[in-house]
Every structure is written in structure tokens, then in C-alpha cells.
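Starting off, we have a lone chain in the form predicted on its own, written out as C-alpha cells.
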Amino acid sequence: MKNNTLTIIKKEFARFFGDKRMVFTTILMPGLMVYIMYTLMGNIMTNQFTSADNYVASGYVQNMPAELEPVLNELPVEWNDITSDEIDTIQTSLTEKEADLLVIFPENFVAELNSYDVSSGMAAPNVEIYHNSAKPESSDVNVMLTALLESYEASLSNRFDINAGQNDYDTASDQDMTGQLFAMLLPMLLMTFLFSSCISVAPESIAGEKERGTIATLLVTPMKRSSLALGKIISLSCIAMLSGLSSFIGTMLSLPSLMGSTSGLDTSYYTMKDYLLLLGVILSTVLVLVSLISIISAFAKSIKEASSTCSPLTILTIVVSLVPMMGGDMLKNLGMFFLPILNSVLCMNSIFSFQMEVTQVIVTIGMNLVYAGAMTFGLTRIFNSEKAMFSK
């Protein structure tokens, strides 16, 4: 029995990395085309959503108060002084994305603002701020200058501080918000990566014989039927793997610039042990959607036909790997990692978000060993059905 196994094992890897060009759409280009769209994504948003480091917005004012003037100064903004006349032609500017900036400020601003009481209900000093958010300078000199004129209110009726002193009132890490990140988006992009990896490769080992009709050279090998399921398992969640890891290493190299550089991602942060655990939970989850796969797959006419069987499978499998983020507390509850696909996605997450208990990896490996081995029989039953296997 392991000799056919390896048999099958080998005859499946001669076919998969004897033609290069599918190693290189199934391992390769996963990986590059991901790397290559993330950084892209995320350069695209960094140049639309923020803007030059050196860059001089051009702003209007009227009536500028000479209290405020040497603090207006210091914002990255170069300031013309207009008239009523001219206002309407500036909010047009704004419009066009031309000009940047349009402060109004009332007559006599700080004489009024000192008299000003809140009491008496009349209505404060009124500064009225035009700036155009669909282009970022316009809307970054716009949040500065707001917060500085807040600033500047706070600062004349100080009553009290808040977080006034040189303590980091932030208890959160940058490792909490690494494993934060990391929880909420890895789990979905890695059960969605190892999903596509397994429906590109199980339909055409095994559907993709019967429509060419070189299963029935197989089947009638002196050879155990569970010598060729677990042979057909073991090579397809190798390959699989192989690819599923080509587009996780794609995000992981794309992922500082997709999130921005201020981000703080650190992957330093995780050990080697959470990464071995981490893997251990890649390749059992493997084995679950491969045996899934494959039994479909024996029951299809044509490679076409279990690949529409297995497309629904793909929904179901990133709604599932949303749960997480539904909240609760799943992570405590023992019993989900009993569920097959949930187990492993909250696995990852307690693994990415730091909350990892060896007794979840070690419920959720055994478990998808288990789930895995039980489909590995019930395709055997299947290699073993004349009607399943050769009915037209």
C-alpha cells in the first residue's frame, strides 16, 4: 500500500511540475500577481489620500486677525488677503481644485470673541472655513488649520486639561495593533488563497482523468483503492500548498505598503512557534478543503463540472472567515474548534492576534486530520463505484 501510494504521489507530481508552465500560473503568478496588485492598491491610495511632503497649499483669507497671524504663518499654506469681491471667484477656485483654502473671518474678530458671553445666548464668532475634500492638500490644511483654531478657543477659557501630561495615555501596543491588523484581514485573504489553490488543482487530477479516461487505466492497476485517494490527497494538498503559500508571502511582502507606512506593522512581533503552529494549521486545513474538493470532483463528468460544483464552496468559505469579526468570544469556547473551515479560521486569528492556546491548534489539527481521513475513505468508496466513476 505505501508503495502505490508514492506511486500515485510521484506520477502526480511528474504531471503537475513536468509542464512549467502550469508551475508557474499555479505557484508563481499567484504570489507575484498579488505582491504586485497589494503595492499598487496601496501606493494608488497613499498618492490619492495624501498629499506631497513639500507641498505649499494656496489659501484666502479675509479680515485676518494680526493676533492670529504670526501662528497662521506657521501652517504649510501661502496666504492672500481678499475682499468680498472676491470671494465667490475662490469658492469657484476651490471647486476646480485650483485653490486649496477660503478663511472668512468676521470684523473685528478677537475684540468680539473677547466680549463674547456665553450666557446670553446670542450666537459665538462664526469663522467660516471653504476647503475641497476630494483633493487631499486641500482637506490636510484644512484639518490643521481647524485643529489650530480650536487650539486657540481652548486657550482663552482654559477650565481644564485633558491628557495634558507626558504619560502615553494609549495602553495599546504596537504589537496589540499589529495583532489586530494582522487578525482581521489574514484568516479571510488565507482561507481564500488556500481555497483557490485547492479548486486549481484537485478538479484536473481527478475529474480532469475521468474526462480524458485514464482513471480507468488506474482503477484497474492491482493496487488498493485508498493507495490511490490518499496518493491523489497527499499530492494535490502538496501542490496546493505550495501555491496557497505563493500568495501568502505575497501579502505579507505587500502588505506595508497597501496599509500605508504609518501603519506600524512589525512581523517581528511573531515567533518562530507561531509560525510552526501557523503552518500546522495551513496543512491540516489543506488536507480538509483537498479531500472536500476531490470528492466532488469524483462525482463530476468534467473538469468544468466540479469546478461550477465547487465555486459556491468559495462564498461559503470567506463568509465563514468573517466570523471573527462579528465579535463574541469564540476564541473561549472550545467547542468551535471542533467545526470544520470555522476551526481553522479562528485558529489564525487567535495565532495573529496574539490570544493563541495550544489546546485550540492542537483541537483543530487533530480535528481536520480526522474530517480529512473520513473524506479520504469516502473517495475510496467512490474509486470503488463503477457508477460513480464511469457513468457518462
Second form
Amino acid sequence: MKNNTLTIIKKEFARFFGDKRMVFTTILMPGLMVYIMYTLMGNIMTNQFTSADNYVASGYVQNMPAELEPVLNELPVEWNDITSDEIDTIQTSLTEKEADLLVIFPENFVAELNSYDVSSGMAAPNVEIYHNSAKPESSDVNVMLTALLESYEASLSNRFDINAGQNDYDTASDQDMTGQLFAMLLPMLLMTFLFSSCISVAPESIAGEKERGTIATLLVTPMKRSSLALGKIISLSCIAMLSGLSSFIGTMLSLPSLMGSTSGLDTSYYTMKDYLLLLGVILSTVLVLVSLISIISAFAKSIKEASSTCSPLTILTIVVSLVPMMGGDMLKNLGMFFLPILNSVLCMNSIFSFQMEVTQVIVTIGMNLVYAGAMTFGLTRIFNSEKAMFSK
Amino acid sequence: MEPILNVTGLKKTFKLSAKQQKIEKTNEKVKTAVNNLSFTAYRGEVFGLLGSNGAGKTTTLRMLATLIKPDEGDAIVDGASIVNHPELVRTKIGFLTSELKLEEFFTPNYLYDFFSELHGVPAKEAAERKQSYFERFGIDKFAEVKVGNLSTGMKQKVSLVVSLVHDPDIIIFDEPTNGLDVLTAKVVTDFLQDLKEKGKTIIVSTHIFSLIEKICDRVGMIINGRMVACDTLEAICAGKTLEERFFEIYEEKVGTIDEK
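Having seen the form predicted on its own, can you show the form predicted together with the partner chain?
Time for the whole complex; same chain goes first.
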């Protein structure tokens, strides 16, 4: 009977991979959905906040100073001079997104500027710029015009500059930027995907067998309950890994669209060692999650009951995944790597941010295996409990 | 005669939930399903457990199959204790009940091989036995059809065959013909008689008098969890039909049927 664990694993695989619909919904669909969703979100955000390159905005200006005319004409705006009577009409056009910009200079703007004394305490000449922030083109030209006028104002009384040279004043390397971004995003996404994957397979396999009455058929065979528990957990972990991997690949492929082309993300900074350690952490995390959900499922009377009981755990996992974002120096406290789920999140964070220490990874994987082992033993006991297995 | 199953003082109680108390119209928080039950079955005989619904037959068989543990007492199955060596007991018995379901996704062929593997049956032996069983029950034509797509009768036949993959010496059947059409019921009954002729010991529970009369050598009557009579069919019937004797004993032990 030594190979009964293997027999159970083979049966679980045959059950899962023999059902094309299940393979599609559990493995292919998550990755595909994540890719489509994130790519779509990225494109929508890009389109929402940027205007077309060749767009010429329609701007209306009152009292345009001759000194500023050449500069303003460099903007991608077709300027139309207006009088005071037309201001209300243009404002309505702005609201209705028909016009893009309305600029009102005081009469004799340049003369007022030249005669203005800061120490007089009087209000400075005021330029009014009306735009519509709900229209990307209007927002864009507003930003450009404001920057231009601020630059013009600075040139009138320039005392000192900040970072006026051509140097790269931010000393963070592209690797640091990639690490910071990945460390912030990926542990949470990975944990969410892994938990979703586990919850999509474990309740069906354990609570589902109880609900369908097929678990009793297994329990009257001479197979050891530990073989059943181990076989279930190993096979479910493999399936959940594939599902999690699918979501992960979908995320990685859609990240450039989601983050925008200027983010400078480059996964080539991560070495094979980083990937292997990450794989070890992910594998041991899946074992913990599958064991945990299996125990809950073994107590549940139906798939529905198991899934709803696991729901608070989903929220808990997401909250724990956010912990590294809240600051503090948890990565330096080795004790944190003894706590299940949090240790995986911290470990992923340290790998992605290039701060990983091998001890942390070893403690995390070791502790996860201990927790998974303890829960497998617990599952064995539950399979032996007639109250848990046969209660109506 | 050589005893192969020795049941001594089996007792099983279940806690009743408030809902169950309401259904059973009782204030008792514990229900005694089986109470101090003892009997012996001998090698090669068919032993029938007869009783009404809720008498404790199924609970007794589930204890013998080691699905549930007795509160008190023990049963020695071919030398193995159901309390101390349940895994060993499971190698010696074949258990079939309507409570045990087969995964509807799989085919009879796959399930037979799967359960043979779990029982550690050598591949060649398993293949020969599978062919023999499948031909006998007409499963061979449906060997690659998913169980979910089979008729109720065919499903029952597959369940029966799967419970016997390891050719056990002791076969425990809980209500073997329940819910079957007459043709399938006859196939099952004939098969039980064949098993008996091959020297297998069969423990069968039922409330169908004709089934007991047809296949059983000895019979035990269970009423309210207690064994009220246990003997050969002839000794129990004493010239009357089994049905007449059952109700006589029932009224003697419990009261009139109407009172119940």
C-alpha cells in the first residue's frame, strides 16, 4: 500500500486534466483574464490621461501681450482673440468640451508687470486660465501653458535655479526602480492569485467528495488516511501552482501596458538564483494554503460551505500582503519569517527588492513545510473522524 | 463450523441536534442506535440482519466496515479487531452500501483499476478478475462510459464489482437490492448465491423477507438496536413464514405495530 499516495495523486490529476472545462476555467482562464483585464486597464488609463500627438487645441485669449505671442504660438494651440462679451460663451464651450483653453490677460499686462513692486503689498497682475480637466487635451495644454508662464515669471526675477543642469539628479538606478515597483506590487498580486487558485481546487476535491458521497468509498479501502491526505494535498498543490503560474504569467505580460511604457521595468535584473528561491517560496506557500483550505473543506458539508468559510481568509491574505507597504523594517526581523503567510509575503518582497538574505528564505520555506506537514497530519486525523466525515 | 466474524457487545450512540430531537419527537440528547449487539457468522454462510428502518442494521454494518467506531464492544473479522486494527479489517472485507458513491466523472474501467491499485491487487490478477466481472454483469459494453451517464442499475452493478476488486472472504452488503429494478435485483441476488457457493461469507442487511428466505442460512433480527433473535432460518421460523415470525417477535418485544 506504499504507493497509495501516488495512486491518489494520479486519480486527482486524471479527474482534473480529464475535464477540459475545468482545465480551461482553472488554469487557462485566470492568466488570460488577468492579461486581458490589466492590458485593457493600462490602455484605458493611457488613453484617459494623454492626448493624441497631432492634436491642435482650440484656445481663446483676451488681451494677448505682443511680447508673449511668439512663445504662446509654440504651443499646439490655435489661438483666437476674443473680447469680454464672448467670455461667457467660451466658458460654456469649455464645459461642453468644444473649446480647450480660455486665457484672460489683464489689459497692459507687460506694463503692469514692469511697474509691479512686490513690497507694495498690492495684488500682482493675475492671468486667468480656464480649462476642462475632464478633457485630456484641455488638461495637457493647460499644464503646458502654466509651465510656460511660470517659467516666464521666474525669468523676470531669477535669483537661483534648482537642478538646472543636464545631470541625472536622481541617483536611483533602473534596477532599484524595478525592485521598488515589483516589491510593492507583486507579493500582493502573487499571494492573491495563489490563494484564489487554491480555493478554486481544494474545496471541490475534498468537500466535493464528501458532498457526492465518494469519500466514504475511499475510506473503506485499506489505504492509510495519511496517504489520502498527502495524495490530496500534493496533487491539489500542483494544480494550484499551475493556476497561480498562469495568473502570474498573465500579470507579467500585461505589466508594461499597465505601468506605461516609461516605467523602465526590466526583469533581467533578477538572476536565476532569485527565480529559484522565489519558486521555492511559492511552492511552500501553496502547500500551506492548500493544507489550510483542505482542513476547512474537510469540516465543511458542501463545496459552498467550504468556499464561504474560506472567504475571510482571502481578505486576511490580501491584508497581510499589504503589510510590507505600511513601512517599518520587518525584513530585518527574522522572527517575522516564522509567521505563516506573512513570511511568504516578506520573502517575496525581499527577493523582488534585491534585499534577500538566504537565511530568510530558508526559514520561510522550512517553516512553511513544517506548517504544511502539521496540517497534513491534522487532515489525516479529520479523515479518521466519523463526526467530520459523516455528519449530516 | 469455523467462526469468521465474532461480534461482541457492540454499542453505538449518536448525539442528537435540536433539529433531530424535533424530528424524532424526543427530549433525549443521545440516541442509542445499536445496544449490546452480539452475534457470530461462520465461514461460508450467508448471515442476514433483518429489521425495520432505523433498527440499527446499517449502523452495525458501518461499524463492521470500520467506517465508524463503536462506543463499546468489538468485532473480530477473520482474526482482526475493528477497534484495534481497522486497516487490516478493510483488507479482509468488501463493503457495499447505497451510501458509497462512485465518482461520476470516471469510467467503470478506470474505477476498477483505481480501486484494485488501492487494494494492492497485482495488475494481472486485477485484469483477469475485471474481465470476468465485467462480462458477468454486462459492464464490458459500458466500460469506457462515464459512470454519470450510466443507468441506476448499471451504476449499482459497477459499485458491486468495485467493492469486490480484492476478492474478499467476507462481503458485507447493506440493502443490496434497494432501489433496483427487478432484473438488476435478480442479477445481484444470483451473484450473492454464486459467492456463497464459492465459500464466501456474506453479511447482508435488509428489510425484505423474501431476500432473507432466498439466500440466508442464518438470520439475526434487530429491533431498536438490540438483537432479539439470532438462529438458523428454520429455527427462527419454526414452521411459519419469516414475515409472520418477525411481527410476532416485534409485538412481543415492542408492542403492537399500531402503537409504533
